[in-house]
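In structure tokens, the next block holds one chain alone, the form predicted on its own.
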Amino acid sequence: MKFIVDQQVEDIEMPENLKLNTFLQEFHSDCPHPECSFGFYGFAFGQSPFPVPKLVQEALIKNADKGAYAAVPGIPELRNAISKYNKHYFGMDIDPERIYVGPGTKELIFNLLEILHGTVILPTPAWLGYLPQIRFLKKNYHMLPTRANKKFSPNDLRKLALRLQDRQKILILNNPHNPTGLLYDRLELEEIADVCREQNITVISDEIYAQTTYDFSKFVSMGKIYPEGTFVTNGLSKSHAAGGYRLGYVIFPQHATDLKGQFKKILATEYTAVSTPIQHAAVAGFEISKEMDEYFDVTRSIHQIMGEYTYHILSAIDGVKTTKPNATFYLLADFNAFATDLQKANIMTSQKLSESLILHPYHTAIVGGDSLVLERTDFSARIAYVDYNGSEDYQNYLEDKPKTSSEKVEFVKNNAPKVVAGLEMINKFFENLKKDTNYDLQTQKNSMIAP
């Protein structure tokens, strides 16, 4: 029997992480010299090496015997926890009634962009994720570039704004941002959220790397901002290194009820409730306590730590810039300056720059420009610091802080190895690019499967 697929699924394609992650998984198991048995440097992959948060762990043993639905929205503890979190954290005074909670952020800002009716803006680069559900929608869109500083400037989109016909827009604005670890600040959300107001633009927040700001205190909520057209969701995934938790939340625009109705209707639709086991162990990681105090410090640090060297060491290189983070694990590197070399080398995009860097001897793993919304012939690259033991890591830092320049390198070349290996390897890599004038991808490809 032949099964027929729907033309709309047909059309998406895999995800970019997703089809990397399967390119990795057959490339270790064909690569056949011994020494490659590490398996490669993970640049690619953003996720958070840290441990979850005992709190949480412990919380999600005690009460995994909750076995009945949940509320749609989200138990009333876990709302009135993430209410006090927001008002403790980012100074905002939030009614757990404006709190929806959804299985992770992705499928929060899914489910936005189901009930929303308008085009949809994104600046780029951007999230690999966003795009492919706008596209799943079948959403207008119009991409924003970045300027030079890769933030995008408020007069460009109040430009873009004024050719748009529908009556209202959807901003999407990830902040802190990934793939460059650039923060907007306090004065620039207010200049982006002037234009909004002016424009009728509708802003989907995704602040889900709020808590992983360098200097927290830099952090300004676009909710706070712009609370009466601004959506902003956030989770558990990067600040409590629990991804697979699968657990974020919504916070809604003031005086929108009419909306929570229609939202409640498609969460019901779709998924009736987050699992209520996990609702109760994130109710003892949005509690302010001592023990989640620290735990953000210490990952922050260590993240700043990582973002600081790997900064460095890449702009040490002749040719490439890269963003400098103020929060995340991530930066945005820039080899374009190698660009004709890199055409020499019959290496015409950034997918093929990121086939080029895993094949045999470099075994590093970058996300690469197209899959970051930007030009295939765009030789950028996201690099995500967090091939470590974050466990490790994490218990070494509490016995020795390292506070000076010097203390801090030696602490990414003592506890994050593959980080440094694998930021050799993106040098190395550059530096044969320049001598081999021969260099070609295939004869790359031949080496790597020979015997």
Ligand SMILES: Cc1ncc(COP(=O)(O)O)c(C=O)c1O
Contents of the next structure:
Amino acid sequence: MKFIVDQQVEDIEMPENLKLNTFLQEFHSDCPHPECSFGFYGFAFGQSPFPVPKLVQEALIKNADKGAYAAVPGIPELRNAISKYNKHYFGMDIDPERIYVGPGTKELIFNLLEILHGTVILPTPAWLGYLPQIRFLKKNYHMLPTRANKKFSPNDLRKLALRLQDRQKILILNNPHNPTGLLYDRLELEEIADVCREQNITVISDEIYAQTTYDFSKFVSMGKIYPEGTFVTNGLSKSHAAGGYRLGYVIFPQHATDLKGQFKKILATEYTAVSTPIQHAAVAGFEISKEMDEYFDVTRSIHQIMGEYTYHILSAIDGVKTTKPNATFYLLADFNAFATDLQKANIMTSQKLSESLILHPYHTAIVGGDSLVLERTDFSARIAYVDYNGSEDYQNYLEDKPKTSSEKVEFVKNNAPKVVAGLEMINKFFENLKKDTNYDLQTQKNSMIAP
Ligand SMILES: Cc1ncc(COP(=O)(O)O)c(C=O)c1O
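For comparison with the form predicted on its own, produce the structure of the form predicted in complex with the named molecule.
Starting with the chain above, the whole complex follows.
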């Protein structure tokens, strides 16, 4: 039997994270070297390594008997808890009626793009999740490339908006930002908001990494700066290391009453409601407690220690430029200074660069430029510094908090040996590339597959 797939599905590409997964699995089963058995140094996956907070796990167990469907926008306890969470951590007064709960923010962003008419403005580089959704919905879109500092300029946003004919434009703002780890501060957000007001731009502010901001006092939600035009999305995935729970929320702009009915219709049509036990577990995660406060504090401190180490090691490699992360567990490394050597080695695209780094003897997984919505030939990559045992490191951090710079370096060496070794491999790769300008990926690949 031959099944015919709808054209709009044929037209979208496999999301890059799934592509990467398949590639790594294939590589793994093909590699004959004994060193391959340990897997690889994983800088590719954007997943927090910490355990799901204990009290969230306990609440899930306690509520396993909740078999009834929940209300479409979310259970009232959860919407109330999210409202208080936003007040406590982000200084926002949000009526729980403005909050909608969904199965992850990825789905909620998709739902927003479904109901909002207009051309999408996507600053690049970007998280690899947005573009397949925009394409699937056949929306008009324009990239907004960032400047040398890896942030987009409000002036460039204005210039682009002036060229667009649509009555409504939708800016996807991701703050703090994946893949650069950068944070737009209050002043920068105010400048962006000025342009949005002037040009009638609606903002989807993806703030899934808000809680990871290293100096938490510096984080400001766009929902506070531009409350009349911003949809804020956030959830459990990064701050609570619970991506697999699939729970996110969106805060609607002030006075968006008409729109809420339309949105509810979409949610009810597509998934009815998020799993009821998961919603009860999330209540425990969003309620203000000493345990959660400590959890956020410890996890963001460890992300910062790992981030600073990764930044220092990579930027010490001659020719490598990297962003200095203020949040998240990523940074963007720019290897374009090696472009000529890479091309001589027959590595013409960022995808090829990722493939070369995964091969023996490097075994290092990174996410290359075109998966970050950059040109295929842009040799930039996202480095996710999360390849360590989060449960153990959390305890070790609590037992002996590193304070000085050298204690922090020691902490990384003792607690994240794969991060240390993987960064050495990246260094070695570029050293070898420089040494051997005749380096040929194909030769290396063949030798790897030979019996
Ligand atoms: C920028 C960004 N937004 C959204 C998501 C998806 O979050 P969720 O698990 O809530 O769907 C991710 C996950 O990697 C992300 O990096």
